[in-house]
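In the block that follows, a single chain appears as C-alpha cells, in the form predicted on its own.
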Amino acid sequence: MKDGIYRNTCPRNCYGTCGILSHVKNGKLIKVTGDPEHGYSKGSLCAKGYAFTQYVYSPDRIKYPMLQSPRGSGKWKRISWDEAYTIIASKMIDLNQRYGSNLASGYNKFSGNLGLLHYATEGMFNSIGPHTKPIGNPCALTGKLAMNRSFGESFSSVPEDMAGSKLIVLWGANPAVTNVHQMKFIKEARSKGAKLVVIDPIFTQTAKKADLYIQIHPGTDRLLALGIAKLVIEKQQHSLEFLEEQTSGWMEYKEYLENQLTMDEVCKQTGVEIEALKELSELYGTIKPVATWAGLGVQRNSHGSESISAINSLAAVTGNLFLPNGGLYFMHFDVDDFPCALLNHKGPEHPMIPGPREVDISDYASSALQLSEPPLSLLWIASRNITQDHNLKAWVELFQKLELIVTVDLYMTKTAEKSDIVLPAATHFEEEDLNVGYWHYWLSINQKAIPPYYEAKSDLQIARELTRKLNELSPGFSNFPADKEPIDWIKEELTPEIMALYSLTTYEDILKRPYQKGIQKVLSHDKKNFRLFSPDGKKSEVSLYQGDSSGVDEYKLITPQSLLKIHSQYESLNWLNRTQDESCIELSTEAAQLNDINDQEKIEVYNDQGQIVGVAKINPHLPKNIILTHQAGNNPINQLIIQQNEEDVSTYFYDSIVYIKKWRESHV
C-alpha cells in the first residue's frame, strides 16, 4: 500500500457512521482523524474512533486461523487457511450428502461490522442453496414496524436539521453517550434559544444538560405521550386541519383520549406529576418547530411498539411531523435503497425445498434447538458475540449439539473461545467497503488503507476462497462469483438510481468525499397517509408499571450502552479501559438500604436465568426499583434477559426482573 491519506468509514453499529481520514506511513496506520468533508461527523470522531490505531495493532488480535480440540479445552493450534477451508468445506459437503440439502449448515450474523460488502456472509450461504439463516433485528425491529405502521414506510428526519429546532424532546435517548455527534446540533439549537427536554427512567448524562427532565417509570412512555396529547387537545393547541385531512384514525384517537384516558391514571402509571405533564404539554402546544426523538430504549420492552406509535402520534397532534427543523427521529433503513447484491445473491434452487430455513435472531438458540430433519449441525458466526444475546443456557445447549462451530472475528471473544475454528477478520482499514448510515443520510467509501494484520481476511475474501475450496472438493457446490473483486461489488451497488439519489456523476466522486442523499428524497413520503395510534381499550386497563406492586426485593434490569464500548467491542483496549475492574452495578439508595449493601461492595444480581457479579455503586438519582449496569462482554449481563415468544419483535432487554444480594466468596 502507498503512503498517504485514505478515506475510511467507521462500520460500528452506531448512529455516527463517521467519515475517517487514515494516515498511513511505511504501510502502517499511524493516525486517524475525522473527515471534514463528512457533513454529519464534520471532521471529528468519538474516543473509540481515535483509538482505532490501537484497535488495529493490538497484540490481542487474532493473527492466524486457529483450531481448538477438543472444543472448549483452550488447546489451540495454528492452522493454515487451506486447512481451515478444507475442514469447513468437507463438513458442509458431508452434511449435504447426509441430509440431501444444506439446511444443516447455517449462520448467525448481526451488526459487529456494518457495510454493504459485509453481506458476503449472507451471499456465501445463499450460494449453496437452501440453508438455515437468521431473520429479524434484536435491537430495532419493534420500533421499525411501529414506524412503518405510522408512516406506511421507514421514516426519520434529517439529524442536522435539529440545529434549527425550537424545542427538542428526547424519549429514551442519551446522545451524550451513544450519539455524541448529535450533541453539537442540539447545542447549536440551544445556543439560539431552543429548549431541551429529556424523558428517561435514568438520570443520564444528557438529562443533566436538559432544561426539563422527566423521570418516567420504565415502559410507560405510551401513556405519557397520550396524556400530553390529551392536554394539548383540551387546550385546543392541536393542529386540527392536519389531523382531519392528512391522518387516518383521528376520531377514534380523539374519542379514546376524551373518554377512556384519565390524567390520574397517567400520573399513577408513569410516576410523573401532573405539573410536569402540564409543563411539557404547554411546550409541545405552543412551540414550533419541535424535534421529537424516540430512542431505541423506548422499544426495548413489551409495550415498546405502542410507545413508539403514541410518540409518533403526539408529534402529529402538535403539527410537527413535517415542519422544517421539526419532525420525528428514530432511525431509517436506507440501506434497502441499494441493490445489496451480496445479500440478495441467488443460489441454486432445490427440487424439494422452496427456500432457506429461517430462525428468529431474537431467540436464535432456543429456536435452533427445535430444528430437526435435519438439525442445525454447522454454525458460522460473524460480526457477532453471542454473549450479547439472551438465554445463554440455550446457547450452551446448542453449542453442545453442533458438529462444527466457526467464528470469524478480530479478537478471541467469549464466542470464539467456544468454537472449533476461529478465522482472523480484517479491520475496515484492511478492506474495501461502501457504507450508508441509519441515522444520518450520508454515503461514504471505505478504502483499503493498509495491508492485512498478519493473515486477517475480509468477509468477502473468505467467501471467495471458501467457495473455491467447496467447488474443488465438490464441483458446482456453490455458485458464489468468487472471481469478482471488491471494486466490482461496490460499483454494482452504485446503480444509476443510487447515483442520482446521492448526486454522484461517476464512481470517482465518492473517492473524493462523502455524499448526502437528496433531502427532497428523504421527505418524499405520502404526507396524507399518517396513521394515528389506536389504543387497545382492554390493554389500556392493564397496569403497565409493575414496580410498586411487585415484591419489594424485585428490580427491573436496565442495560444501556456505555460511552467507551459498543456491546463487547473495544473492551480489551487499555486506551479506553485504563483498568479492568469488575462490572459496576448501580442501585438506588433505597435498594442499598433494604439489602444492607454498601457502596463499592461486591454484589450479585441474579434470576432463574443466571447471575452476574460486580461492584455496587449507590446512585441517589436512580429509581428504587431499577438496577442499572452497562453492556459488556466479560460479565455477560444479557444472560439475565428473559425473551418472549412473539413474532416480529426486538429483544425485550428491559423487561427482566432480577434480585440482588451481597456476594459471598463461598458461592464460587
The other form holds:
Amino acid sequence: MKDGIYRNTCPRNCYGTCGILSHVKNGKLIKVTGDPEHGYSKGSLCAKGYAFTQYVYSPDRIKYPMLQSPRGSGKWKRISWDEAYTIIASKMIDLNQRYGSNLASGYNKFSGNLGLLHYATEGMFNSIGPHTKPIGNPCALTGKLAMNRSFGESFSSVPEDMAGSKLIVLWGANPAVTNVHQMKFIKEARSKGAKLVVIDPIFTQTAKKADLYIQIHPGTDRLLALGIAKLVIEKQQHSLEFLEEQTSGWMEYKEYLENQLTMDEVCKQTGVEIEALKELSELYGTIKPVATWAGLGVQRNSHGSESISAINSLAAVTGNLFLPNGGLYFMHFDVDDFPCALLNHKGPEHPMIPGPREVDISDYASSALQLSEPPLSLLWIASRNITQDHNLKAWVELFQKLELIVTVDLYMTKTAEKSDIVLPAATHFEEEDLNVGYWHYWLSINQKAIPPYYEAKSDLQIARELTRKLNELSPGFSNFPADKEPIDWIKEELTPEIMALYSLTTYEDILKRPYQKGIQKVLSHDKKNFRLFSPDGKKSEVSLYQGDSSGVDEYKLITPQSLLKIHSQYESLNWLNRTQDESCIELSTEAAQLNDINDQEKIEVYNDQGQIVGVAKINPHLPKNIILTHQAGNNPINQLIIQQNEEDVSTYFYDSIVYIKKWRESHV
Amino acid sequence: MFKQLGYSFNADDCIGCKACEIACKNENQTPAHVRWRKVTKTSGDFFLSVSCNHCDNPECFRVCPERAFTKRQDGIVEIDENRCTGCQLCVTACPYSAPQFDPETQKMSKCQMCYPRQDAGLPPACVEACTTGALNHVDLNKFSDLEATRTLPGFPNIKITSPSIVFYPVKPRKRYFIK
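Output block for the form predicted together with its partner chain, input the form predicted on its own:
First the chain shown before, then all remaining chains and molecules of the complex.
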C-alpha cells in the first residue's frame, strides 16, 4: 500500500458511522483523523475512533487461524488457512451427506461490522442452498415495527436538522455517551435558545446537560407521553387540522386520553410529579418546532412498542411531524434501498426444501436447541459475541450439542474461547467496504489502507476461499461468485438509482468524499397515514410499575452502553479501558440501606439465571428499584438477562428482575 | 511575549466523552500510562479536561536542574527530552500533573500544544477532536470575555503558576427526580 491518506468509515453498530482519514506510512496506520467532508461527524471522531491505531496493532489480536482441542480447554494450535477451510468444508459436506441438505449448517451474525460487504457471511451461506439462518434484530426490532405502525414505513428525521429545533426532547436516549456527534447539533440549537429535555430513569450524562431532566420509572414512557398529550389537548394546544386530516385513530385516541387516562394514574405509574408533566406539556404545547427522539432504551422492555407509539403520537398531536427542524427521531433502515447483493445472493434450489430454516436471532440459542431433522450441528459465528445475548444458559447447552463451532473475530472474545476454530478477521482498515448509516443519511467508502494484520482476512475473502475449498472437495457445492473482487461488489451496490439518490455522477465521486442521500425527512402534507396510538386492551390493563407492590427488594436490571466500549468491543484496549476492574454495581441509597450495603463493598446481584459479584457504588440519583451495571467484562452481566420468547420483538435487555445481597465468602 | 497561547474550556459544553484525551494519544502515540491530557470528573459532577497549561510562570521551568523546559515566544512550554534525566522534580512542582514520566524511557514528556500542527495552521489534536467545541485554543494576550473565569471548583490552585487556561462554568439546570 502506498503512503498517504485513505478514506475509511467506522463500521461499528453506532449512530456515528463516522468518516475517517487514515494516515499510512510504510504500510502502517500511524494515526486517524476525522474526515472534514463527512457532513455528520464533520472532522472529528469519538474516543474509540481515536484509539484505532491501538485497535489495529494490539498484541491481543488474533493473528492466525487456530484450532482448539478439546473445545474450551484453552489448548490452541495454530493451523493454516487451508487446514481450517478443509476442516470446515469437510464437516459441511459430511453433514450434507448425512442429512441430505445443509440445514444442519448455520450461522449467527450481527453487528460487529455493519459494512455492506460484511453481508458476505449471509451470501456464503445462501450459496449452499437451504441452511439455518438468523432473522430479526435483537437491538431495534420492537421500535422498528412500532415506527412502521405509526408511519407505514421506517421514519427518522435528519439529525443535522436538530440544530434548528427550538425544543429537543430525548426519551431514553443518551447521546453524550452513545452518539457524541449529535451533541454538537444539540449544542448549536441550544446556543440559539433551544431547550433540551431529557426523560430517562437514569440520570445520564446527557440528562446532566439538559435544561429540564425528568426521571421516570423504566417502561412507563407510554403513560408519560399520553399524559402530556392529554394536557396539550386540554389546553387546546394540539394541531387539530393535522390530526383530523392526516392521521387515523384520532377520535379513539382522544376518547382514550379524555375518558380512560387519569393524571393521577400517570403520576403514580411513571413516578413523575404533576408539576413536571405540566412544565413539559407547556413546552410541547407552545414551542415549535420540537424535535422528539424516541430512544432505543425506551423499547428494551415489554412495553416498548406501546411507548414508541405513544411518543410518536405526542409528536403528531403537537403538529411537529411535518415541521422542518421538528420531526421524530429513532433510526432508519435505508440500507434496504441498496441491492445488498451479498445479503440477497440467491443460492441453488433444493429439490425438497423450499428455503432456509429461519431462527429468531432474539431467541437464537433456545430456538436452535428445538431444531431436529436435522439438528443444528455446525455454527459459524461472525461479527458477534454471544455473551451480549440474553439466555446464556441456552447458549451453553447449544454449544454442548454442536459438532463444530467456528468464530471469525479480531480478538479472543468469550465466544471465540468456546469455539473449535477461530479465524482472524480484518479490521476495516485492511479491507474494502461501503457504509451507510442508520442515523444520519451519509454514504461513504471504506478503502483498504493497510495490509492485513498477520493472516487476518475480511469476511468476504473468507467466503471466497471457503467456497473454493467446498467446490474443490465437492464440485458444485456452492454457487458463491468467488471470483468477484470487493470492488465489483461495491460497484454492484451503486446502481443508477442509488447513484441518483446520493447525487453521485461516477463511482470515483465516492472516493473523494461522503455523499448524503437527497431527502427531506418531514412528513409531507399529502401523506394521510400517520396512525395514532391505540391502547392495546390486553396490555394497558397490566400494572406497569410493580416496585412498591411486590417489595422494594426486587430490582430492575438496567445495563446501558459504556462510553469507551461498544458492548464488548474495545474492552481490551488500555488507552480506553486502563484497568480491567471488577464489575461495578450501582444501587440507590435506599437499596443500600435496606440491604445494609456500604459504598465500595463487595455485593452479589443474582436471580434464577446466575449471580455476579461486584463492587457496590451507591448512586444517590438512582431510583430505588433499579440496579445499574455495565456490559461485558470478565463476568458478563447478560448472564442474568432472560426474556420469554415473544414473536416480532427485539430483546428486552432492560426488563430482567434481580436481587442483591452482601457478598460473603460462603456464597461463592 | 508576542502571544500567550492557551486553552479555553467550557465545562457546560463538555460532555466528558474523552475524545480530546484519546485524540492526543492518537496524534502523539503515547503509551497508556503517559497521559498528556486527562479528562476527570470533579466532585461538582462536571468534567475537566486538563493538559499542560503552558503557564505564565511555569514551575517545571523553574525547578528543572537540566533546563530541559523552554517557553516559546508564542507561550508554549516545550520540553527537550534529550536534556531530561528523569529526576521527576517537575512532577512534584507542577500543580496539574502535566509532565508525565515514562518508566520505559525514564524520561518526562508532556503536552506541547501540538506546535508542529499549529505551525502548519492546524488546531491542537485535542481541540480538533472536541465535537461540542467545549475545548478551544486561544491567544490569552488577546482574549477577553466577561463570562469566562480564571478557575473552576476542582481545578488546582492557579496562584503558583498562572496557567494559560480560561473557563466557562456550568449553568444551573432544572431536575425532577422520582421522590
